[in-house]
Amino acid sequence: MNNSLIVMGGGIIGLSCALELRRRGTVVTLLETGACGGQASGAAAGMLAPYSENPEAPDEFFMLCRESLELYPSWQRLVRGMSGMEFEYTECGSLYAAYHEADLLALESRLDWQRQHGSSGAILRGAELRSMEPGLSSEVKAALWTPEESHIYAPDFVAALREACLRSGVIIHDELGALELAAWEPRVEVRSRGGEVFAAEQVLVCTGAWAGELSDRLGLRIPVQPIRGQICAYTWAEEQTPLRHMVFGSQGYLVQKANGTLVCGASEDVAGFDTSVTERGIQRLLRWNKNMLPELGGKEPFHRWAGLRPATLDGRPLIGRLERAERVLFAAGHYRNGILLSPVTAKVAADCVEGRPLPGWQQAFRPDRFGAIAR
């Protein structure tokens, strides 16, 4: 079992960490209760947009997201090369729309600090905005343009990650039904529902919205809960005005994919582990999107789906090693940024496994930061 590790969870975070660790020489076994990428990863719209989705200030979470965005060009090339599979990766930039003149001050404030942290953006108005995105509603008064942002087609990317893992030598066991962390001293043991025991020197927990199930076992508060995100997609014919950028507003986003679909999201609610689609959730999307893109008026989405986003109490992921159980590491709780944060999480998790020095901001994501459970 020398230099061996078990990854619990086969979403995009688990697959990314497994691939990076295997590339560094670790013997990796990945365990998944269902199908790899079958939860939040496969349901995601795949936006890589830290500037648009973190508008308040350049805190530690934004810095983590920005670093991951910078890693993406080389990361997706690596996955493409190792898997031999193709997937959409589009460096299209984004627009964050404002409907009222009163909102311009907030856009200008956001642009000011974002320019200090890698953005080459600008605020567009009038004819300049219409030439950039002809299909936008005339009600949109201005938009913050961020050229650095991009998007990826998540289902194909997750499939390519799985294939890259397999080709690199990661051992994958999926459809296991359930997993139990049976022991972590003097070695790690994970037991499947069928009774099979997997052993290694260390374990990396990447179980997303299910990470909180280990709270009692580890004696730690792991406040991760599932947030249901509902999304819909439209058929977008060639004769319709193409959406050239990802478009964000205060109530959601729109992004056009290369397969001829226009994705609209996301309506969020707390519904436990229920992934059913509700009329109320989808209607919320339909009410606002036609005000952003008038061509959507009267159109019905051809596909509606939902995924569970693993949200922590403070909105930040759990990344790192536990102090009270040194063989146990976490990479979970990425909420709606799992796709974006996959390369940087893989890098940090692999550095933790190898005992490398970590940046100071890593303390903001310590998995045991919420304290022990009172007995």
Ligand SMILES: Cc1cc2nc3c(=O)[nH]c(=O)nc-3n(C[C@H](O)[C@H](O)[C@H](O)COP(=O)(O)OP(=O)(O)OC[C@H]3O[C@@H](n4cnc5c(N)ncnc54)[C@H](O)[C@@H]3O)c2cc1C
Given for the second form:
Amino acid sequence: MNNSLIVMGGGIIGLSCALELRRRGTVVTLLETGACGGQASGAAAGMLAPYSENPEAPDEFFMLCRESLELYPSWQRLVRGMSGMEFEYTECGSLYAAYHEADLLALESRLDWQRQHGSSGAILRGAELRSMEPGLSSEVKAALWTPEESHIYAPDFVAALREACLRSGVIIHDELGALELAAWEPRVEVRSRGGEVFAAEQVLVCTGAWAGELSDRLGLRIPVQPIRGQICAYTWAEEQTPLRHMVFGSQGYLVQKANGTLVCGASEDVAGFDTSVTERGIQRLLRWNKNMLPELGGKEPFHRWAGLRPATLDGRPLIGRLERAERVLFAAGHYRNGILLSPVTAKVAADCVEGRPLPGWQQAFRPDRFGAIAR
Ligand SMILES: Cc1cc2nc3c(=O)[nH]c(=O)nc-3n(C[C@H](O)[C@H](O)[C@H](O)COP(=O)(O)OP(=O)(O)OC[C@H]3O[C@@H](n4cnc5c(N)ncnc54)[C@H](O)[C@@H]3O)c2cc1C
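Pass me the form predicted in complex with the ligand as well; I've looked at the form predicted on its own already.
Every chain and every other molecule in the complex is listed next, the one we just looked at coming first.
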């Protein structure tokens, strides 16, 4: 059992951490209650967009997102090579649209600090904007162009990660049903409802929106709650102008996928663990889409779905080891950016499993930062 680890959760975070740790020589067993990628990771639009997702300031969260974007080209190549599977990875850049002069001011100040942090972006207007993205509504006054941003086809990427894990020797048990962290001293034990016991030296909890379920068991506040994202996709006929960039606005986003579909997301609803799609949620998206891209007028999406983003109280993920239960580590709570953050999370979590200290700025993600539960 020396050098052994259980990863709980087979979403993109659990699979990425499992792969990285296996590559470093750890004996990894991944346990998943349902299907790998069956929750948020399989529902995501796959945007890798640290600049568009961080409008405020270059804080620790932005730094983590940006580092992850930088890791993506080599990480996705590695997964492609190890899995032997194909998936879309498109470096197309993004446009953040402004309808009013007042919105433009905010984009200008955003561009100001983002240029000091790796963006070679610019504000585009008029003919220049139309030539870059001909389908945009004439109501769009200007846009912040960020050429560094990209996207990936999340369901295929997650499937490739799973295959890469298997080929590198990660032991995967999925469809196990409910799983419980039964003990963590003197060794970690995870029990299935059927009575099966899995043991290892350490456990890495990657259970996404379900991470908060361990609060009572560990006596710690782990404030993670599910925020439902409803999302839809259109088929995009050959004669229609494909979008060349990801397009963001204050109400949503549009991403053109290589398979011809146009993905449009996403709502942010508090609905517990309910993943159903509501007419109201989708209609709000449709209204926004048509304002952004008039060609969508009169079209109906062919596919609608929803997933549960794991949101923490301060919007930052939980990555690291618990002080009070040192065989227990977390990599969860990635909210809107878990696809983007998967390579850097794998790297940081693997460093923690190996006992390396976190750099100072990454203390912001310590999983026990919310303190103990008052008894
Ligand atoms: C509509 C939508 C669009 C999104 N778009 C983007 C995007 O464009 N870019 C981006 O970066 N992010 C995006 N996200 C966010 C991203 O999907 C999540 O942050 C990410 O998938 C979280 O990954 P995860 O592995 O932590 O969680 P999940 O994928 O939810 O995986 C957690 C897994 O843990 C399992 N589990 C639960 N309890 C247990 C247990 N006790 N034991 C073992 N396993 C357990 C679950 O079954 C699940 O498979 C989007 C999310 C949604 C919903």
